[in-house]
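Here you get one chain, nothing else, as structure tokens; it is the form predicted on its own.
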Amino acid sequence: MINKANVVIVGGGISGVSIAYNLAKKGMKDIVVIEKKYLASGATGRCGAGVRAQWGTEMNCRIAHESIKFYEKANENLNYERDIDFKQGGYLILATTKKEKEQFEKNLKLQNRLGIPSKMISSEEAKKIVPYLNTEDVVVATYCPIDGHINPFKATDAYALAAEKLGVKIYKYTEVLDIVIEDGEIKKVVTDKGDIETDIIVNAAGGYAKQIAEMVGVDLPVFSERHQILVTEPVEEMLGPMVMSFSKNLYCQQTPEGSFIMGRSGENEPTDMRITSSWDFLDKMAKTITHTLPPISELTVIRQWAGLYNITPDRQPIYGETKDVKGFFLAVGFSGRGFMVAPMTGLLIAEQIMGEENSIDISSLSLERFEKGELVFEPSVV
């Protein structure tokens, strides 16, 4: 382990291996990413994978639409020998009420004037793209033909080994005991392997991004709540798009391998850390997409898992440099979405460090508007 670095990425997450990866394409040196276990072990490798530019707010549409038109030439732009299997079947959104129809009319709009081609259709238009589907409660949909689904594991080396290439050294199976700051300045990362001298420091380090605030003396206003999916059996291809609604608490979406990927959100779920699995979820998830997707219920489960949501107050992510210790930048509180908008915090991040613009306006993110109370709300949440 080197013993000294220009920046410390606390998290082998996609967010941290993208975050090195745009700080070494820049030009920045000596970047090191610390990963307690393996790359993707977190949230990453635990979420639905899902990937849409359907969001209700300008900013959050303009991160993923950014988002989407890097993953969709990542093989090329990382110069990945593999593949991210980025399937792009779309994302149909359902509406089962007047006021979500009368909310996603105005997302549209916005989605429209900033080249996302989403669309309205009718419950008969929806069936004929998913011919399983039950409308008898839909009222309307939005689909976008750009969302789809990508494989994380693989999406997360396709970052990492590009990030490698360009001299990032990655150290998986280390763990951040400690940080040690003066007069509030970043000094040194503790490790469990060995010290690292810095003067920066990325915490991406997901549903523990809290314990690393804290050792900096940073309190940050996140808690993270365990969230379960599930996977069935492969089966031929029958559902092309994910399909997703807000007031039926579903997304339901079929892999390139066959098999169908799906999560809710749940009730009183812990913020222990646990990431256990339950009866219950399983119980509520199959009631839940077997009467949106009647055919789901001949499927056979072959496992159930659960990651962390890190959650912020208004369920927006925290980006940017902390005002109490200098050289302490956050990349937390994603909520559910770390992994769609990967590619834009990256280089978001990135760009802060550098001392550049933000290639789009995220200042309305940072930790400070907990204090102002200047919250930033999104419609489009599951």
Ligand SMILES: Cc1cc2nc3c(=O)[nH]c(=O)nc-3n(C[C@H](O)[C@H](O)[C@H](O)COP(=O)(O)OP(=O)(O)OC[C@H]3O[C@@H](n4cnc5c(N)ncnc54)[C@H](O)[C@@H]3O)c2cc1C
Second form
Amino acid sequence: MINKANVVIVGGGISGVSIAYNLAKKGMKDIVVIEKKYLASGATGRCGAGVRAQWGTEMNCRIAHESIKFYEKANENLNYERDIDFKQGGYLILATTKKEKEQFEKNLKLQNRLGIPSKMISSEEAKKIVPYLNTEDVVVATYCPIDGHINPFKATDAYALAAEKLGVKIYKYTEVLDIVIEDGEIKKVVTDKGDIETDIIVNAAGGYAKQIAEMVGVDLPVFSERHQILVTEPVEEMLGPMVMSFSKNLYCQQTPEGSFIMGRSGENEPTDMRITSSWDFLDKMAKTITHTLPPISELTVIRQWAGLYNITPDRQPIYGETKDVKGFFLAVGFSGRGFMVAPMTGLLIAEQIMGEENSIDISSLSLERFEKGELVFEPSVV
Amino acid sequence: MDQKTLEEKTIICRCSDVTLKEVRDLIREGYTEPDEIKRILRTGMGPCQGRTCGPLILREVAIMTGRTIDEIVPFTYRPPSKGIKMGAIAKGGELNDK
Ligand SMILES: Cc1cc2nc3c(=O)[nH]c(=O)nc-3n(C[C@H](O)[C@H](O)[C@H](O)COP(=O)(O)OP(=O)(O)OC[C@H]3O[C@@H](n4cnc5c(N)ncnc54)[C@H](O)[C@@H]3O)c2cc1C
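Please supply the corresponding structure for the form predicted together with the named molecule (the preceding block corresponds to the form predicted on its own).
Now the complete complex, all chains and molecules, led by this one.
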């Protein structure tokens, strides 16, 4: 292992590899990514990997929209020989209450102004997209054709290979144990395979972000909550879009190889880093989904698993350098959507490290917002 | 049959139709853990959940990386231990083995 680097990135999930790639592309030398297991072994490899531009604030719409534009061309952009499997079948978001409908109307206005091709559709029109959709409790739906879902392992693989071609060193099965600081400045990272001297560290440790920040004495107002998900056996193509509903608490997609992947938020999920599976999830998921998409009753579930959402008080990510420790950058607290914004996470954090102006203003997402009480309000969170 | 044809014709994972050659190529490229191989080739993601390919891949990894089987982390097993229809679960956990 090398013993000196310009930047050390903690975490080999989609955020870490995207930051590494973007930094290297900007000409930064001696970049290291440290991952305690294999790449995408954290939330990234456990997620639904849905990507949508349908958000409710200008900043989030722009971050998500730009990220989708990158993912559309990721195979070429990253010179990837395999395929990240971007199924751009849209997101069909179901509203079941009048209040939800009103919120969606506002969101659509904003999205359309920003060039996002989302639209409101009636339940009859929704049935044209998904003929067997049970619309009995659907008031209205929104549909955005550029949304979709991706293979998260391959997206991570694509970024990692491209980063390595640009000289980034990725150390897998290597754990960051401590960070040494002197006079508020970073000196080195201590790992189980040796120490690396550096001035700059990026915390991209997903569910473990709080523990990494503690190593430099920074207290992050985040917690990690288990989220569960399941997959069925593969069947012939029968679902184009990602079907999602905030009020019905579900999302469901059919991957290009034919399996259905679906999830929902649980009411009392543990926050002690556990990623076990529960019967309760399976039971509630089956009841919700077979009501909304009845033919799924006939599909066989073959596996359930879980991962961690790293959640902040306003459910918005924390981006940027900390005030108290110079050279300590955060890309954490994605609250369940770090995959879809990862291309921009990489670009924006790389811009900050290089001392460039950010291409989208993300100053409102700094850690200091919690101290100042300036929380960001986003109506479209799961 | 020569070695190359043999590698190309030997199916390691029947669910996802993966050959011995694909597995060996990936190990050579540096994807030396069963979990890493699974995430690229889908070995172990199909209906049998790695019951067939799991041990075969463990053995390949062991041979090609010079480790013993017990030094290698196998696939994680997760519920359900046997496939169940979503409809059966929704109705109250009835098994579909009738
Ligand atoms: C069930 C589920 C469904 C989801 N669905 C979606 C979705 O549809 N769309 C979407 O955009 N997002 C979704 N998310 C959220 C998304 O998965 C995450 O926000 C995103 O993957 C975060 O990526 P990351 O790289 O920041 O973190 P991670 O992928 O968690 O990566 C952090 C890495 O850091 C490593 N690490 C931790 N501590 C150390 C240490 N001490 N030393 C070295 N390495 C360390 C971990 O091993 C891990 O690999 C979902 C999440 C879950 C759990």
